[in-house]
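The chain that follows stands alone, in the form predicted alone, written as structure tokens.
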Amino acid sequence: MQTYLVGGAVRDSLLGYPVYDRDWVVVGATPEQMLQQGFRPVGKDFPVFIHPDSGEEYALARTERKSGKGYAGFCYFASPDVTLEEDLIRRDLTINAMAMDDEGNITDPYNGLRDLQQKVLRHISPAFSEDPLRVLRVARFQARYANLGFTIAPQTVRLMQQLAQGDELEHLTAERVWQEFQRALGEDSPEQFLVTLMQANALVKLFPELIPAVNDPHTLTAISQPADPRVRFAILLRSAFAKSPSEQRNQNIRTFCDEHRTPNAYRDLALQFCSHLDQLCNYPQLDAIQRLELIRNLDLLRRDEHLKLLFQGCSVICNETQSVEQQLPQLIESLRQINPKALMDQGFKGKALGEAIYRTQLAICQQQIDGVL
């Protein structure tokens, strides 16, 4: 019974990247032996176990055979006779098919170390084309490592194109596709995820709405700049639906997010960003009514935690953002100082109280314009 660290942990440690998750392969063991040592099984029919102390995943060495459509359409065979090399060959890329023993020795049957040194993402075997999820994974790895100079092997691109030509991509769940997309949005070069999908002819099947954005060099440059993936997503959708009228654009964003199971935080920021970017970029030119409408529409008096994210997007799109970044928080804080009880003590109530608050708010907005605030 031998245990090896495998996959991304080996790859990233060799690249000098931080390692957050570690996966292990156990060669020469049975499920009964794993249970005797205190490991907890993940599932009834899947040979993966949780370490009793570290909580990390330990999988029995296994082979696989294609049995259906999609990334879940595989039958697995785990046995003490399955070798480490047989387990590693079922992985997607050579750089993900290395293993490390307890003493730090590397097992590299498919030249992953060579491809790391040559900065190439290369498939291991023709079986790569059996799993449609690998199209997304390769695109995500390119988004992560493009800044290091990595490229995708031409033969691997052709296999990705073959996958896109068939119906395998259609069997991916929206949740799984979004998971890869979201992770790519957080990588160093998120635009490479979309460019790679375009090169593989997969974008038209997975995200056809984003084709106009990917064809725009300015958008590709813009989404690589802000750090937060939610801002990158908002910039991307703004470009994708730029030619739609305002109401139709918002509906397009909602439809896109519904279809792709996008979290509400991504959807809501995209809607706010697309609806109010022009006002934020041109804040110094807004009159008192427009400034108050902006604050109310963005619900900034109650919740302004998303304001920093909006400013991130503005800093990429707008020519000058110093004014809005200084003045808008200042105005919000001044508006919060209004005391409705003091107005009630003056005899205002009901509808008249609401009108009095509104007039007071407008006066404060005008004071900022006049330089009094």
Ligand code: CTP
Contents of the next structure:
Amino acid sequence: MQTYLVGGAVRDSLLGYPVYDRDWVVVGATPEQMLQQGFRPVGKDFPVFIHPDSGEEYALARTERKSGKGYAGFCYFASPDVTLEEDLIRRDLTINAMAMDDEGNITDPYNGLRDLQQKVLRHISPAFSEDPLRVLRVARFQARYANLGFTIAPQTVRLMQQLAQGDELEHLTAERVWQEFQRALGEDSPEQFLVTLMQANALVKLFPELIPAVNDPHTLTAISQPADPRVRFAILLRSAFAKSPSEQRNQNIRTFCDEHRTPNAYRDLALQFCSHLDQLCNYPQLDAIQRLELIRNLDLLRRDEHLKLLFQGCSVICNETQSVEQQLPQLIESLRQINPKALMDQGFKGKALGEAIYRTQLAICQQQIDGVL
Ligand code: CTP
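Same protein, different form: I have the form predicted alone, so give me the form predicted in complex with this ligand.
Below, the chain from earlier opens the complete complex, with every other chain and molecule after it.
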């Protein structure tokens, strides 16, 4: 039996990118031989095994045939007779279909190296269309490598368009689609993910709500700035629902996040960002009541871990953010110093205590405006 490193690990090591995940292909072995060597099977009927020490995935060389709709609709054939070339041809892109043996020799039957050098994302064969997830994968790879000068081969774009024309994309689970979107949001050029989906006529199927945002060049520039993926997501949703009144916009954001199974951390930041961006950008003009209201609405006295992310978003959208970035944390810190016990010792309790705390808070906000904090 012979093992080869395959897929993204070969691609990224040749590009000089860090490799986080290593996948291996085993040629010439049976499941029984793998078990004898201590590998653990991943599933009952799937020819993939986990290495007992490294925990990495080793798949028996296999061929695949589409047997149904969507991502999971495959039947495969694994046997010791399946060659490395046969295993590699079922894959999505030429640059993902290279294998490296343990001496560093590359097997490259589909010209992945040439495409890596020419910076082209190119499908290997018409079998590309057997997996609709690949439309999203290509868009995500474009988000990752566009800054290196990568483009998508026109024939591959055409295949993606054909895939999008049918009903295949509708069979992908929301979780799988979100997973690709989330990863793309963390890449160097996240806007390329959306632009590519638009080009493939897939955006209208997958994220129709985002079309206004993707048609807006300012939004595309804004999300391409270095920022946390949650911030980029919030900027996108703000733009997507910019035309809705604020109550409706918040409802739209909730619905979008429910439908796309977005984690709460993404949804909550988007809601906070959309509701409070104007106040954050105009912080120097806010009076004491408005400053306190902002802090209370964002619950910043109890938890301010979102603040850094909100500032990241502001710095992309607002002209000037130095004042808010300096003054808001300073005000939060001062408000946290208020000691309710001292007020209780002065005889305040119940509702009167709450009012005394509020008055003290307002006075501190006013001190900041007067420059005496
Ligand atoms: N693959 C494929 N079609 C898919 C998913 C995966 O052809 N829908 C193949 C590709 O050869 C890919 C390999 O399986 O390189 C490993 O897939 P995966 O680990 O999901 O992605 P990587 O290509 O390794 O890329 P990433 O860096 O995004 O993990």
